[in-house]
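One chain follows as structure tokens, the form predicted on its own.
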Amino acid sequence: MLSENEIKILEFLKRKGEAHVQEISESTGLPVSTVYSNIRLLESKGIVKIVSEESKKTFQLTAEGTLRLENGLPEDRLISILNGKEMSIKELKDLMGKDFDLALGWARRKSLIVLENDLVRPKVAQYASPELIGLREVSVGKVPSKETLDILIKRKLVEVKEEKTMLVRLVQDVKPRPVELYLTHEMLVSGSWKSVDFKPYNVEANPPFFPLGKGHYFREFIEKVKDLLVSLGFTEVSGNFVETEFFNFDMLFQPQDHPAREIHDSFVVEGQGRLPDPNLVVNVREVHEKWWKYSWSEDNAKRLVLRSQTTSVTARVLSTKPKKIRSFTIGKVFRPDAIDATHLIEFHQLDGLVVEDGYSFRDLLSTLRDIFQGLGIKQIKFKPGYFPFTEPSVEVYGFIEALGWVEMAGAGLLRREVTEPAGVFSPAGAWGIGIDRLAMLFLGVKDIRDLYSLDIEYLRSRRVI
């Protein structure tokens, strides 16, 4: 049984007896690589014999070589422009453009010129490079002298290509029968199926690979968390990456000499921001100076940083004096750190806020339980904790199969020193979750950097969430 391409080659060889692969390719219109592969198949069937097989080197002009053959080599042009007279470097640069440095280098190497201060003085009146003659020879299929050829290759004016040749001879006269892929109704009716061969199916061959498009798995995880919070009645809010220290620290009752505000713990941005409503600024100043007992500085509060926590967005929500709100934000935060498998200098945080009359610490624990159970964590436990802007505070732990109890979040009721300066007098519950580490636990990712991978093969290997 012969394929269509094999039949084409055989029909040609029946006329010629024997031929080179390149000749067969030109006659049949098949690519050389296809002819080679089919010749091997025909040889294995005993229909043709490979008489000889050898490879030879050929030399071709590169694009640069073709250009130099048309316009002349740079040093030849330089000598021609000088025409036996000295000229300044500036004049030559203006005349030769980008070729000047190349021309000067080769002309000096060949002792064609002398440089004196800013003058170029020729040592010859005319010059024709042996390389130019070599380029002409290569262009017509001749091989220059070895010395010239080496220089042309070194100057990347000529490239070497290795060309295989194969002489093939027909040794068995066969009458090829057409090969069909499909058995049709017409073949059955007419009985023509008896006179054709059918190409057998290879049921062990792998089917073609068609990759399906899908979202980045970490982005899908974030969207899943957002959908969950929206389904629980929360509204998404957002803030800017560049934030004033007022909202990033001061409104959250962090004193201006707190270590977290040092330059090595946050990314400082040049310039100053604007402070909000003067009444809010006065209230924040008073609560800092009353309880932390230091002189609060507006200039420090105006300083800009890349937000180190999404709680700055919560602070901005509080500054709108909400009477009742259930909001959340998910976004990037930035902190100086050594990058490794568990640390990045930018990562995602989720901050949640509930402001409601009568909202209690028990309600907060219930809200947190709903969130984590919605994410698939059935076993939750709470442990008393401490955070600067909540009181009471709690740490949330979830049970992950194969990992045991893992800390998931920090939460608490916002301190009065945080809410009352903003004009919020109802109880307010808040929590923060490191989304990246939560995703690593859920998705089985060992290296946090893989959450941001753009490696297409790796992303294809991730299951759809």
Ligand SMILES: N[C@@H](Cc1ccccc1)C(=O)O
The other form holds:
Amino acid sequence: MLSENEIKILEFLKRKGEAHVQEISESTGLPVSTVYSNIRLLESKGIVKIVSEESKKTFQLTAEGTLRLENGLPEDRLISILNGKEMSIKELKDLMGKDFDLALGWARRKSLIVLENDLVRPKVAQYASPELIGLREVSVGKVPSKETLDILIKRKLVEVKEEKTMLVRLVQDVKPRPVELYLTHEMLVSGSWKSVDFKPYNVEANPPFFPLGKGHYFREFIEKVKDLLVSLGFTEVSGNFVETEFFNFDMLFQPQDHPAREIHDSFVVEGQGRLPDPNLVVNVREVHEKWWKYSWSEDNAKRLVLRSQTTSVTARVLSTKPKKIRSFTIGKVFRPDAIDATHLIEFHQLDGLVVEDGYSFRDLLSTLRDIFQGLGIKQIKFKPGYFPFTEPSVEVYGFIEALGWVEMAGAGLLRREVTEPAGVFSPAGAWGIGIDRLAMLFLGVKDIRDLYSLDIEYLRSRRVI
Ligand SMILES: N[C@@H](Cc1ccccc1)C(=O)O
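Given the form predicted on its own above, I would also like to look at the protein as it appears in the form predicted together with the named molecule.
Expanding to the full complex; the earlier chain stays at the top.
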């Protein structure tokens, strides 16, 4: 049985009797490599004979060779610049640029010059190197003398290409039966299937790999979390990475000498931010000075940081004086740290806020239960915790099969010292969840850095969730 390609080749050979592989390739449109492999097959079937096989060397200018052919070889240029007179190395360097070292090297090797201190003195007034003549020959398809050719190749001005050719002759006249890819109803009805061959299929061969476009798996996870919060009645809000200390700390009742505000605990950004509504600023100042007992500085509050918690977005929402709201934000936060498999200097938090008349601590715990249940964590427990901006505060632990109880979030009712200066007089619940940790648990990622991987092979191996 003959393949389609074999038949094409045979049809050509039938007309010509004998042909070179290159000719066959040109007239059949098959790549040379395909022609070769098919000729080998046809030879093994005794249909064609390989008359001769030879390899032909051809020579071609390299990119540098082409350049030198146009502008002359460096040593030729050096001699022509010297023009029979001596010149200083510095002067020549300025004239010739980076070619000078090359020119000097070759001119010395060829004893075209002598060096005296920093003077270059030519021994010849004119010079045309045999290489240049060689380059010219190669460029018009001539082969220079072996000596010149060797130098040209060594100087990487010329490269050798080896082209194989094969002369093939048709020795057996076969009437190829047409090859069909599949059996059709018409072929069965007409009986024509008897006079054709069918292409055999290898049902075990791997299909070609077509990678599908898909989202980054960590992004997809974040999208899923967002969908969940929206389904629980929350509205997404967002803030900027660069934030004033006012919103990142002061409004959240973190005093200006709080350790988190030390220079090594948040990333400081050059410049100064703008403070919001003066009433709010005055209120925040008052509450800090009254309870923390220090003199609050506006300049400190204007300092810029990369937000260290998405609770800063919650603070911004509060500054709009909501009477009733359920909002959440999810995004990157930044904290200096030593990077390892479980720590990065940027990671994601999900912060939520509920402002509602009559919203109680119990309601908050139940909201958290709903969120974690939605995320697939059935068992959670609460431990008392401390945050400067909530009271009471809890730490939320979730139960994970292989790991036991894992800390997942901080939460609490916002203190009146936070809500009232902003003009919010209803109870407010807030929480912050570390998203990277959660994603690692869900996605079975051992190294946090893999969540941010850009390695295409790794990303392809991740399942779409
Ligand atoms: N922002 C806190 C978490 C938190 C948010 C909201 C309320 C209570 C706690 C943290 O980063 O640790």
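Numbering follows the first chain given and starts at 1. Think of the rigid core as the biggest set of C-alphas that the two forms share within 1.5 Å after superposition. These numbers come from a predicted model, not from an experiment.
Please determine whether the C-alpha atom of Ser238 is displaced by 2 Å or more between these two forms following superposition on the rigid core. The answer is no; the displacement is under 2 Å.
Large Cα move at Glu159 between these two forms, threshold 2 Å, rigid core: Where the cores coincide, Glu159 still shows a C-alpha shift between these two forms that is 2 Å or more.
Tell me, please, whether between these two forms the C-alpha of Asp370 is shifted by 2 Å or more, with the rigid core used for superposition. Comparing the forms between these two forms, which are aligned on their rigid core, Asp370 does not shift its C-alpha by 2 Å or more.
Given the rigid core as reference frame, how large is the C-alpha shift of Gly191 between these two forms? Answer in angstrom. Taking the core as reference, the C-alpha of Gly191 is shifted 6.4 Å.
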